[in-house]
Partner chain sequence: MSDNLTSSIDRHSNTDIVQKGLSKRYNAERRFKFYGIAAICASLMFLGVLFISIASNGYGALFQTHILLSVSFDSDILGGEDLKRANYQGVIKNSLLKMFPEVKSRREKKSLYSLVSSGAAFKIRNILIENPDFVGQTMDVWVPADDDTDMLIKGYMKRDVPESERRLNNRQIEWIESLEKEGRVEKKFNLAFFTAGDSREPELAGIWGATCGSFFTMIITLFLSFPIGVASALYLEEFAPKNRWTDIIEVNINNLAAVPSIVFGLLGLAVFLNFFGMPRSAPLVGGLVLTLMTLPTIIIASRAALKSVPPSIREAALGVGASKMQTVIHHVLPLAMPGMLTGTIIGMAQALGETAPLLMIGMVAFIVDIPGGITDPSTVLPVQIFLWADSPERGFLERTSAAIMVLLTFLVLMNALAVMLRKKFEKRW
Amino acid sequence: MSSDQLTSTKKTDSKAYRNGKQGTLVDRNNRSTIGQPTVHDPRMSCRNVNVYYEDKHAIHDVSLDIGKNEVIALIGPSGCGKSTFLRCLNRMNDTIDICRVTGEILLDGNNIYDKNIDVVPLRARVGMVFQKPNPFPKSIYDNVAYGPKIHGLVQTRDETDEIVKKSLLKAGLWDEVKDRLDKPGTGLSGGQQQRLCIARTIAVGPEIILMDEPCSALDPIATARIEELIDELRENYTIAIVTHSMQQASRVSQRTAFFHLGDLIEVGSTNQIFLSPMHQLTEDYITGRFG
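Can I get the structure for only this chain, the form predicted alone?
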């Protein structure tokens, strides 16, 4: 569905929903999560997750499943907690001294916040692509090869060559860089740098890829290429993406979770969230009343 179709049908479908058997939208003051936060066969399961920055309570008792081979979009206004929650999924918040996380986040039935969990292999399994492309000050080849080398995934140059090529192919970058692998990764365009960072993430064999506004610094053409890539990657990976673009969320995701002031307000299929939201806050946000 195009963004124009979404815009033209939001008000009509929302009105039909309110007038139907479901009744009125959930009131703005109701902060409990509504919709479908759980799935039948989750890749990750988050239960009662709270995040504190010293005395500030940033995430409030969030429970949410991340389904296998799906793209889930985390949306909401700035400061709502969506990026904070995303960083909980591979313990990136551990790098912030004043941050404390409670609750359970299960991967293969194990709580990733258990004291016995080693975060290095965890972050290989649950990789992250950041808002601003951040290639290493190394060659294109070494950017991709770095992870497999430090994780002991390759022993020979031939093995390294194979992983580098496969990762760049999956990131849709191979044909553009195959003749200049020895050139600095920082010399690529912004969109190419972001795809290089995705290739670097793929190279260590992750199961889940976290993306924190991966297109916010890119032009429309580069953004479209990244969105196409996300759709292709879904066949082999589970992806959670934070985005401020409602159009992007509608294009790339199958499920959408709406956050507001640290609360997970509503979760459901992307079509349902955008066309028939159940919570007044969700409708207010996607129709541009705030955000």
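Numbering follows the first chain given and starts at 1. Note that the structure is a prediction, hence the values are computed from the model and not measured. The term rigid core refers to the most C-alpha atoms you can superpose between the two forms while keeping them within 1.5 Å. What changes on going to the form predicted in complex with its partner chain:
Each of the two rigid parts keeps its shape between the two forms, while the smaller one turns against the larger by 13°, per C-alpha superposition.
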The other form holds:
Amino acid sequence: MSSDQLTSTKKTDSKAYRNGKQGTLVDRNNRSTIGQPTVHDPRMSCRNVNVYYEDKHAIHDVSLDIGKNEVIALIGPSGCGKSTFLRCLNRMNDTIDICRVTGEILLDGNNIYDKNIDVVPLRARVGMVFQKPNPFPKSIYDNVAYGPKIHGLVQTRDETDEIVKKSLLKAGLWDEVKDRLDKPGTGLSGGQQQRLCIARTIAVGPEIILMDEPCSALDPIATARIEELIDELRENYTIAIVTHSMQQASRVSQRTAFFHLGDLIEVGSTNQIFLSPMHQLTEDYITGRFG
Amino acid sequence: MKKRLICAAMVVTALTFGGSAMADSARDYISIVGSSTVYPFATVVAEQLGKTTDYKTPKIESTGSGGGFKLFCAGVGVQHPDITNASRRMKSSECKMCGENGVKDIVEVKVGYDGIVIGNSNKVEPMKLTRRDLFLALAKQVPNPDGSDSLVDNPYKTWKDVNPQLPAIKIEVLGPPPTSGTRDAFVELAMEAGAKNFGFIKDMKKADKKKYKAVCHTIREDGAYIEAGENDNLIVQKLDANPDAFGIFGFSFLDQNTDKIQGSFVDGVQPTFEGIADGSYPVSRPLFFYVKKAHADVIPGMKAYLQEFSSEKAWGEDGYLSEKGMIPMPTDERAKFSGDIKAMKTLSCDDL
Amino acid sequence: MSDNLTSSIDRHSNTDIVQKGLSKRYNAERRFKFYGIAAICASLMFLGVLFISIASNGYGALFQTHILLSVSFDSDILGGEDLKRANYQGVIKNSLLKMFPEVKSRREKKSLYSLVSSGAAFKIRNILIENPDFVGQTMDVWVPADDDTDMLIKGYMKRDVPESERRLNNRQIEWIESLEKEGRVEKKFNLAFFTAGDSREPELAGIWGATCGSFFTMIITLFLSFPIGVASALYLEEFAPKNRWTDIIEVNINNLAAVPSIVFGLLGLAVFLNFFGMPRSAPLVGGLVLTLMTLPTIIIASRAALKSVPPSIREAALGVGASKMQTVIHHVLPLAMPGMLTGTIIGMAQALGETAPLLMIGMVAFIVDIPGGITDPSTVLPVQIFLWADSPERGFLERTSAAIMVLLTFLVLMNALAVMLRKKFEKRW
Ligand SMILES: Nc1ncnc2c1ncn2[C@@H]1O[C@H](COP(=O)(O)OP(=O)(O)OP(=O)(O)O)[C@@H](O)[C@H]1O
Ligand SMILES: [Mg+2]
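Could I have the structure of this protein in the form predicted in complex with its partner chain, to go alongside the form predicted alone above?
In what comes next, the whole complex appears, and the chain from above leads the way.
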């Protein structure tokens, strides 16, 4: 990864978001969503989603659309429910016994929480990269090839080789691992593992990719590579990304949604959120005046 | 791998049911159960049969006399044993149970005698005991030492307390637990007989049989009698280590360990081969086995086994069973029972 | 706030306090280490005492006294055409009498004959059946000595005590001593102990029958309890809904693991023997009963192994669209396998040493013939040990210890296997 690549990534106005229009802000006690939660051509649309962990109400009545070919950033303080919300989108929360989801989440018009929806193809369509890197304790090759294999996307060894190479290239890991594809994936560094997980996810060719802080363990160069990848993927995919980095959100996303204590506070175009937030809480958060 | 395991499980299950079906149809070996006292003798005969003939070696389980009768009387058919050994005679209740389950024709065979020895280490002089001494030393309740006709908890601490002619050593007797046939025989042959020396206890037999049994058969529990488990070898080892202690065990263990232990005199007779054979040693009991007549022609080797057991080279005066410690019957008794075997003379429950 | 904290405590005194406490902490550590080492030493010592006492008792059983007889296969003595039923006892007696021609009385003859084992006749029988043309020849054959002779040679029976206190009389000892002088007495490796079935003669008794019985029983137990245990653990841990029923099942499984093993024997008696009518004393039934006994152990160990697989692995697999089944089979099971195998082998080792439940189903029995299948009557190693320990003959004492050594060897091997399997599976990643 060369340094000119680094500079070539969009260094979006890092100072711009400070120029909030103060005075006209919505009061911090208003907890209903403001901005534009809906779009005219949604890929996924969530309506009145509530999530409970046992009796803890983790997501309150969130409605949000995710448009075609857009990157939407989910931001908010730690513990506000970003991961929880993201995991609803491919029903990853089903794996947690105590977790209960109400409301509806439509993917191309079909409610994914419908009884007759099969989660296996759903998760093939809606891929996920987790907050903590979690490679399989298998070889690097097998990690990437696993998804395509179980879905029957590849028949021959050559096809598999190709898809593994392509995915690793896209994830920016190929050069580092091409000589040790048969070595365990768990033997990689934290950042490399995260990129391996990304490669594993895109190997299946999902239509929507959910990324939960994919760059939290990465150095700036790898981060830049991932952001580039997100940019590339946007042409064909829809991406939802959780991030703690304002810069990253503003660099990669078109829309941004701000969560706070389980509420979706404000959602709008990334520019608008960072340049002229409408809610006091949003303003506080993006200017780092929280807590 | 998983698939292979499932296959294996299926094979095993198939074998399970196949196997049980197979076992139902035939058994080509004799199945014997019963007393652990007869076990060492029956096994020798069985082994002899297996080695010298083409029949398979009989299988012998040591279940205790009572357990043996239970299995034996459960029914006729290959899943039930053919022969049961017993260190006592069959009870009429057991015979009735047999009859209810279709086991009608039973041949009773007495094979010999077993002596029950009270012994100690041979590093000291042998004791001269009587059955009265044994009763007073070991019963839970004994007649009041002041001579009145009442029972008190056993007050005796040393043998001298029991009988002034005996040495002043602490009463410490190692013996089998209540589940053992040896113990049953001991309380019956030694203690009950000793108790009969007391007139009022003897009278009790007619008046209150239950109480009489309880008095005669209950061994003291204050530590003077120590239950040493079913393993007679253990008793022998402990006696060797502690010359003051006595032990109760079968004659075959004395016979095999004469370098370590000796038998005490009981009523003036020492437990020797001859003493038990001629009946002068009082604490001895007959040993039996019982044969299901219905099986005699079905199970291969039954006739041969009975013949081997009743041959002179087995149960005779110098037979190999006597080498293992069994006391042979007198000649006329041997003749009677080998005649019974030849004729397959069956037993009637009324005789018991 | 944090400014206050650092300024109020002098930097210097802070390090001092740490320094002062340090020696105390190290002392505590040293003490703890010492206790640990002491505990290890104590347990090693007990183990050592156990092993040494068993080995020193059992070592003798690895050798068996043999006597060199010059046997003449005289067809007069053998009598008859049928070599299978010939009078081999007579041949042995004849060759003994030839060595000690002065023995005349019936009683003396008997005590002379009793110097060699009754197995001697079987030995020469086998020789002759293999080589029928030996008839009429004379040859030297090493035959096993009787257990009393064996005990004397091994020094368990003292020669200098009064005659009445030993099982061999003075004449017999004289004969043995003269045989020794001629070099006709020798301790040889006791092959029979490893190849023969049970016997009432210590010198002929072996553990092969019991070993085979244990093998068949263990095979049944392994092939039933491993798949059933793993499958139940997988279902309970991965698929079963968490509700009252699964709680009840879990409590019951944990209870079963603590039930005394004799109870399983009673159950086996009632169900397999009385209800299904399976054969008594068969490894098949033994294996089934021991399966019941080991199942809880395997299920509990397998569940613990499954629980210890990090949930992130499951999420990863589910996240790329693997079905629940695929997730479990491809990812969770391989990771849990070492733990499951360890649990299984521990369960099997327990089962290998079990006698109580086998008592009820008739496997505590005198069985001479080597079992050839899972429905043949047989015993198992611990039962053999139990039966020998209860036998009056002195020779069984050392054989008991030797059998314990064999059993312990198997247990050690199985546990080593468990460690090896675990290493192998764990090393992969
Ligand atoms: N498995 C769970 N069981 C119970 N409560 C949970 C569970 N997972 C999350 N929560 C709770 O739900 C709330 C939202 O958690 P979530 O993980 O979605 O936060 P987040 O926004 O992703 O935070 P972070 O930025 O730190 O990752 C938290 O209060 C958390 O305590
Ligand atoms: Mg999170």
